[in-house]
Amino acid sequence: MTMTMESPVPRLALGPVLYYWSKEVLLDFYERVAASPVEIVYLGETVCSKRRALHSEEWLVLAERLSSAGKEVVLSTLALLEAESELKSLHRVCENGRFSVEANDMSAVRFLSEQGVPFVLGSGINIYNHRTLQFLAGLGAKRWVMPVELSAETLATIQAERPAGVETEVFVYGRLPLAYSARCFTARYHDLPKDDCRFRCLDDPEGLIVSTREGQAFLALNGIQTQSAQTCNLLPELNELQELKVDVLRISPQAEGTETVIESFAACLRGECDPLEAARAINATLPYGACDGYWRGQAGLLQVAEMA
């Protein structure tokens, strides 16, 4: 595959780990991201501020680790506030005073807005035009991520308007994240009040898969947070991504093969392998399989591409 010369050659993201895994886990796992080809890298909790693997101050200094190994680092903030100690533990991010951060809610916007300093604006904002996109980028948005819901047309019609100086991200592998709920999923299946959950997320590195009445798998609960059980995988799209203009790729880690994913992904932007290739081999290892469907105007579950 050779990659056409008129558009510059996007940028490979790792998207923050949404699933509750442990300290060591999460630690083993940035330590092979660190040699990987991905170029950014998002850190932090988006999704629970019960999900205590790391503490603010061991963020940053695996933060500090992956930047030493050349990566930009972009701290990510919760998706959903509830609490005073959620406000002021965003406030701590927010005033790092040393990376981006990736504001995953308005109030983060705001905060990040008064302190006059740049931030990327996460795929839980809802952004579906060029007006909101150029709003926004006035308070301080240097990099948007596209809501995953969003198809490749709605998309040229809001990169044919994109403010200047203003990157777009694109969500291309991994379970989809598709809405947040105050009441925790995890919590009431396992028949747990929310606030005493022990943590039951832990045994589920990859969320509660809900198949439908006739068995086929629709769902991931992953704590308050709703996933596609099928995998999205935009890499036989990755042609027309770059036509149209997209700066980063983001994926979104999973308990298995990520790095494989990487490795795919970066082989093709160099031209060294044919996307629809390796997204076969990928799909081929994918439990519940792929989809596509928002990419196409469809359906989200459906696999649109051709693959054979």
The other form holds:
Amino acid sequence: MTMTMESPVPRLALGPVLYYWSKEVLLDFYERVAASPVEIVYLGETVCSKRRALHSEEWLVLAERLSSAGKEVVLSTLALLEAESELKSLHRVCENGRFSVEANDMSAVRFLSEQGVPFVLGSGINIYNHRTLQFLAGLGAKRWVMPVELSAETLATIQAERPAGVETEVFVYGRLPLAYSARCFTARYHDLPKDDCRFRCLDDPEGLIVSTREGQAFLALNGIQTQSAQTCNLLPELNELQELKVDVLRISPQAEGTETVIESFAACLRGECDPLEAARAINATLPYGACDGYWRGQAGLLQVAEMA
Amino acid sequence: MPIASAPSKPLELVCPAGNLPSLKTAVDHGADSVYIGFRNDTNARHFPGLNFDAKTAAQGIQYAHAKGRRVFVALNTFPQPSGWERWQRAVDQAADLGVDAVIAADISVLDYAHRHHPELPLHLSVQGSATNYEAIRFYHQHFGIRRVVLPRVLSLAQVRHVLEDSPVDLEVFGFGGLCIMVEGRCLLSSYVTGESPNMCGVCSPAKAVRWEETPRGLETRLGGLLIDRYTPDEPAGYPTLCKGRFTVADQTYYAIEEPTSLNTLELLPELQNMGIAAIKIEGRQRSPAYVTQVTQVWRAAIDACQRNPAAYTPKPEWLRELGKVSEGRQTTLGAYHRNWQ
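Let's compare: the form predicted on its own is above, so bring in the form predicted together with its partner chain.
The next block holds the full complex; its first chain is the one shown before.
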């Protein structure tokens, strides 16, 4: 009798909310998340330190709530740190002593490695090869989120040399985080100075769409972050993700339909529905279409997989 | 706070060179250091016809060293597994050539250089995205970097704050093309064209560009996307993705950034006084004429500022000269000036 080597089923993770939602909207959202089939939940403000929907203590209360609902909670840190106050908050998150932390800047990597606690490397940490991953694993990284511009082919090479005990997470659904700036593009749109932005990010729960003068939408402005207008959806690649031994699939929260997306991924992972059909149903709801170009080693905004 | 009049350590002027004539003219016109790249994707200006092979690099280094100047090599892209040997070879080659520093960003490249060539000085490239002193401490602790080039996202007050706690010297951008995003963390180019600075050493690559005369005006496209459209009286610019005119809701405008260059001539006394080690001029892709002009102006400005910081003010002819070689013929203080943010 021959045994076939089955790849373990990847776990579903929900990335941090990248937008500025009010406290009520956030808490309501995470109540639904608590009941959803995601196993890992990343929590925290990663884009702008001025956004204070929840105070740090409130984030921790929410973390406990999700933890008691059976979720693995990871606290995500700010991606762009410039001010001393931001380093101080970062320090507090890294020293929370209860939950593990996702580092989104090398300052966080430094804090976490000095404490000798295992940590997650966010997709904004530039890991383009296994040597870099190996180095950071030596400092305590237990999981890395692949930079979103890398392809399946590159991932396969890195996976072949992946250090023991390190999990791989791939951003499989959501608007792609593409860039960070000192400038706040939302404030610029509203013709307000960044220091007096009046929290206008609250107006647009999925950011502001940028189109060419021919009406082709391609970017979304989310404060100091620039995202893709198209939604990355790698659900049709579920088999390949499993073959590549990806451990964790990250769904990035959107204002609409996140629970449905989580349900679809979970149902496909249980083998209850066809990934292509499920993806087709999701993509039909996306106002600016889906994309998978990066995964195929092409321009990120392209949709390469045939969905018809 | 009044600017102290006691002269501090002179600011080092670091100039770009995309070829040997540019390197020579930079040295001749007063660059203290020149930075170059090799002819492949190991550096962030991987453009056709640009950069140095082993022979021209050796000639350039000899030329600069004979006049007491230094040469840095930028190896500041992020190797993907299949190309690792190119980066490894580039580090070895830089060490063999006797360059004065390697400017790197990727952890595997820094680690290799640090372990195999412990005598080779390392600078953290702007592509390393170190925007705070704790990140700088990380690279200093693990790879012994001696200098960091700061991303163009910090205000002057923030630069001063980083400097106070940085274990190494700081180099800041003084002039040239303005990246509006944190360098090393911008994927806009690959999102539209498939090629990014991190992976391929290019941003908005020329091969993805189209210029088209249409009844609506001159149109510039990148990867098929309309970046800008010009009326006959408007000067057209290269379609760098972040510098196009786009529509957001009801407005069509430069949604991300205007076509403009960074120019910090007026900040020189403050930069010198706070103890910045070096000023970097952007533009390895630019012509020897650009390098000549910009080097001349900045040499004169740094010398004047060094002689008498209290009396220093940028001369109108310097600003005119720099204006001529600026993108869109306009300049900005960029993020150094908080209101720009």
